[in-house]
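First, one chain by itself: the form predicted alone, in structure tokens.
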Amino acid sequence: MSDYDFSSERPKPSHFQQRQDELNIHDAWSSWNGYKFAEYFYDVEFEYFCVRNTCGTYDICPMQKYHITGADAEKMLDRMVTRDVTKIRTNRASYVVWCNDEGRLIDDGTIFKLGDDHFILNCGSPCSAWLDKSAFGFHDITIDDKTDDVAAMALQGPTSCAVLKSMGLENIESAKPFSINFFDFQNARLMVSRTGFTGDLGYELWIDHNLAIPLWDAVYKAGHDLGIHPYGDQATNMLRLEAGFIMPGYEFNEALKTVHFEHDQTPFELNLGWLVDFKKPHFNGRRALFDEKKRGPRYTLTKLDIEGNKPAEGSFLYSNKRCTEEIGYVTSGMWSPAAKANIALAMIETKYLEGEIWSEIYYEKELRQYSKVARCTIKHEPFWSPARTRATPAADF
């Protein structure tokens, strides 16, 4: 047996662990950035609905949360980002991505603008040596890594602007989409900005992690009468896919870790060329990027509407129902509650989107295995998108 000491390989608790761990009845935690993380607490499609119906919290303690301050942080963050980061204003966030000399996506995240000189950048996974180096020639420039120090949740579904309000948060119903406000909170400041990933209404809240219970508290209390409840990572996904939103480890690989030659991803192949701003000066694979757009993405990312209620998760897509000619594959499916339809998030060769597309399923039922063709049909918005989604104010629900 191992004299070796594993325990400091242990996940660490989320600041909100103490009330997280009241909650998640089957003990189902998987880990993220080192955190402890939950897949889902009591039901995953309970959760969902929660989310759809009324509301939801959802951990983001693990995200990464750089604090990027100093005269050159503007001109930093600009020359590595696709975006134009100068277009940003004070109290505004924005999404972005960024990219290898090749032009392969290397994570997607949000910019916060809080000042002329102070930024914050979160994103999926760990972030600081690419910083690091993309600082280089910069010199007033601070880079923080202040994962550690925020407790942050989010605050997700129809009646969160409701809680919030219950809270005491005087005027949120106000804060338009992608703003940021802050509050007084038990003598500290409360950021709320007006983000997430469910394509629902939704806030993400942002404290200092020593205020993290009763934050936590808080939006309990307010939100008891009005449906709340915690959701993991297996809803989140469900809530994204409606949306249209692409998650790593599905729709793209992180180009710093992928291992195969183009098994990583472009924006363009990802359908996110409007992050692509050519009009600005140089910035990372700003070269290779302007020979894709000239030739066009080998692969694209589209929204398919599949026949039937099997998902197609995983599947081949081919351009005919006798399935003889390859032409991509579905990265993410699943029956959708909300939208009532079979959908999916697919990579399909460019130059076969105007003609058919079927999916070839494979499914379990009662443990003998299955197979069936279904057509697709592409879907140029959202799954789900709501009104409430942009409405300003936001809708007392």
Contents of the next structure:
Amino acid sequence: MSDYDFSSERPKPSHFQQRQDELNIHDAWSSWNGYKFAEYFYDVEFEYFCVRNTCGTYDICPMQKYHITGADAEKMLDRMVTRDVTKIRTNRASYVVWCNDEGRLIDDGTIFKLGDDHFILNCGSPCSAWLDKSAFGFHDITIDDKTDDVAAMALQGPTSCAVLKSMGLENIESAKPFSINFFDFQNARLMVSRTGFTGDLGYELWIDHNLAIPLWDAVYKAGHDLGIHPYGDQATNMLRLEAGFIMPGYEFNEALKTVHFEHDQTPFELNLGWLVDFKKPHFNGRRALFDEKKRGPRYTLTKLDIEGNKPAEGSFLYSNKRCTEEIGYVTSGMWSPAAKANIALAMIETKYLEGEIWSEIYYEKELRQYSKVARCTIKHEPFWSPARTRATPAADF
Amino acid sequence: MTQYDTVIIGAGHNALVCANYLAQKKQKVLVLEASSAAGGLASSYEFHPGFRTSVAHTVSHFSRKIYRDLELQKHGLTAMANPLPCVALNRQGNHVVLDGDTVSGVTEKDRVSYANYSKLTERFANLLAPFWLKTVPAIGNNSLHELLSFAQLGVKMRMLGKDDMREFLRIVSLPTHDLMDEYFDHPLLKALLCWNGLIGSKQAPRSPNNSVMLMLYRMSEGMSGLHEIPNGGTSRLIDALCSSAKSQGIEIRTNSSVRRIVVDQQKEGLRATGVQVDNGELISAQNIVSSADPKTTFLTLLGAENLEIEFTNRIRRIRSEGLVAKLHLALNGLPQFTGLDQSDGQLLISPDMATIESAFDESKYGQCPTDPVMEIVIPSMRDPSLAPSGQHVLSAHVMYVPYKMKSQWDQTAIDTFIDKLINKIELYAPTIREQIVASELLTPIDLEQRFRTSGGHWHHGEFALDQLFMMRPTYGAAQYQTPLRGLYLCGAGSHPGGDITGVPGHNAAHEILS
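If the one shown is the form predicted alone, what is the structure of the form predicted in complex with its partner chain?
Everything in the complex follows now, all chains and molecules, and the chain you saw is the first one.
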């Protein structure tokens, strides 16, 4: 018998753990990057509706936060990601993806530019090994993993701006989407970016980990009458799907963790061609992506509106109702309360996008398995994209 | 300003071979050499007034095809000499001599075994031959043409017959030590046969998995892996290549160190369009070919920022720390080795395989061998111009001298080690010490600095299975083309590798022209 007790695998507490423990009535925990992380707090749909109708907070302490500084920081990031980093202005955030040499997606994330030689890369999975490799050959560059030092929460939903105003963050309503703003909080610097993963009006708050609980309390105090509640991973998954955002483990498999040949994806396949800037003469994966662009991607991530109300999660897609020719698969699917539609994201072979698309949906009704074939319609706009997401000044609601 | 078709970085023998092939196809070629003479590690230089030498003191299996194609005979390289005899020295004079097909100084049993061993290894080496003068296909490239060289290997293996095929598969991954023990009794013979497979690499007789493979690999080009010295000396090869180059209008500029490879930003991506030399001059060309080692080419001359991340990482990981030092002695007369009439040949100082292995062991931990092993050649016997009349040069490859020492390489460490080496030679040539006029030791660090090869590695990268064939120097650049359009490799860091074969230069030219 081994005396290994698995104790090192116990998830570590988030900086907000004390408060989240009180609220997580089901003890529904999973983990993200080694941090204890809520699946949900009370009820997934309740949490979802909080974000769509009032506001909610989401723990992003487990998100990786790398501070990349030095005169070569911009050059190094510009070669690593597919977007033009030199175009990001100071105190602005930018959504980016980065690829391996073959142009397959490693991860997505945001770059915050705090100064000409100061950037933050936020991403879902640890990537210090990749950053080290990417920084080789650049001399004036330092990469600091600040994940454990920073407490961060997303505050999302229509009343989120009102909450921050009520907290005393002056002029926050005039902060534009993707802007980064600084405020004083108990004599420390509170960074507030107008960013998020819900497709709604919202912000992300970043502060020294020692001030995590005071920040939480201040936000909840300010939000008390504005419908604030915490939301977990499952509600996030609903919210981001409505917004059409991709998620690792659903839409893409991180290239560095992919074993099987081409079981990872390219930005073009993920419909993220707009992030690939060929005006840049060089960036990682450019040669492969340039060829792919000429050829056209084999698959294209597509938004589908599916008839009926049975979620198409995991279903195969066909080019005809008899399901004789398979053309793709659904990566995420659900009934969308906001769009009032049966929505899905799906990987479909590009050459079949012009024709009919049918989904073979399996579902269960009290232990009995059923299947149905439903017609799918391609949607070109996000399922959920209210004007308030982009409006500046942000309204109170 | 002259517009060149091709600019070649470095004027080592592979660069010159490549240049000559390109010029045969009417290309306008410029060769840029940082030092004052062409030839790289095969160039000769004066290490003491009146005494000259080159780091490569023999020519190892230089391709006969190149010799013919470039008509080197017309350029003064008269027929290459026969392979040098190999002599495993014995202190009492009971040497073991390998000369052509015959071996002397051993028992009748060993003699018979040697005949059998030679036949077997020759057949097996022949298997690997199809890979030499060809570009090794990239994995994933399934074009019929490219797959033919693999098919050729398969057919050749099949034609071996069942018994030989089994035997090939058995011994190809053996440590040489085990193979020698199977065949021979005499410790000197075993040490001698190991040596030519191991020289220049980070392996010893007991190294697992590929030391026999390495030996066969080097035998496969011909010459059974033996070394030679052309009439008039090793430098004749370089002279002939330069003379041929000149006759074809190739421009060779010495004292022209390339600072960087110039990269142009184009719609299709980056492209190498020229080089900048140390005086700031920019020279543009259609193709840039580098005979510098892969680390220097990609990481120093090009810069990681112009490459992709995984590729850069593979280049960075190339194992290229040299493990051979070079000893040069200026002698006032011909050295007298006990019991040896003629000191012409490759003379090995190592009583047995265990001594080679022990020397290797110490080097792993950053120490110079307590009991050094070396190969001695007296190049001035073949090329009298290397020393004043009646005087001679002793040149020795001292194996297993680490690049990274536990304590630093400094003058004291060098002097102590030279003394140790002379003591060692003295055991076999008792009067050597009185004959010494001057001495020079080049550690791997010296080789790195003087000849601009990363790690001071002769072969620009370790000779090991993970860095051979389509892995040399790494995938993405193993077909002489590189990820950067317009940039090619033609040096020892490319397939088939180091030694003075000329084959990387030959193969690179073929790719550039195709």
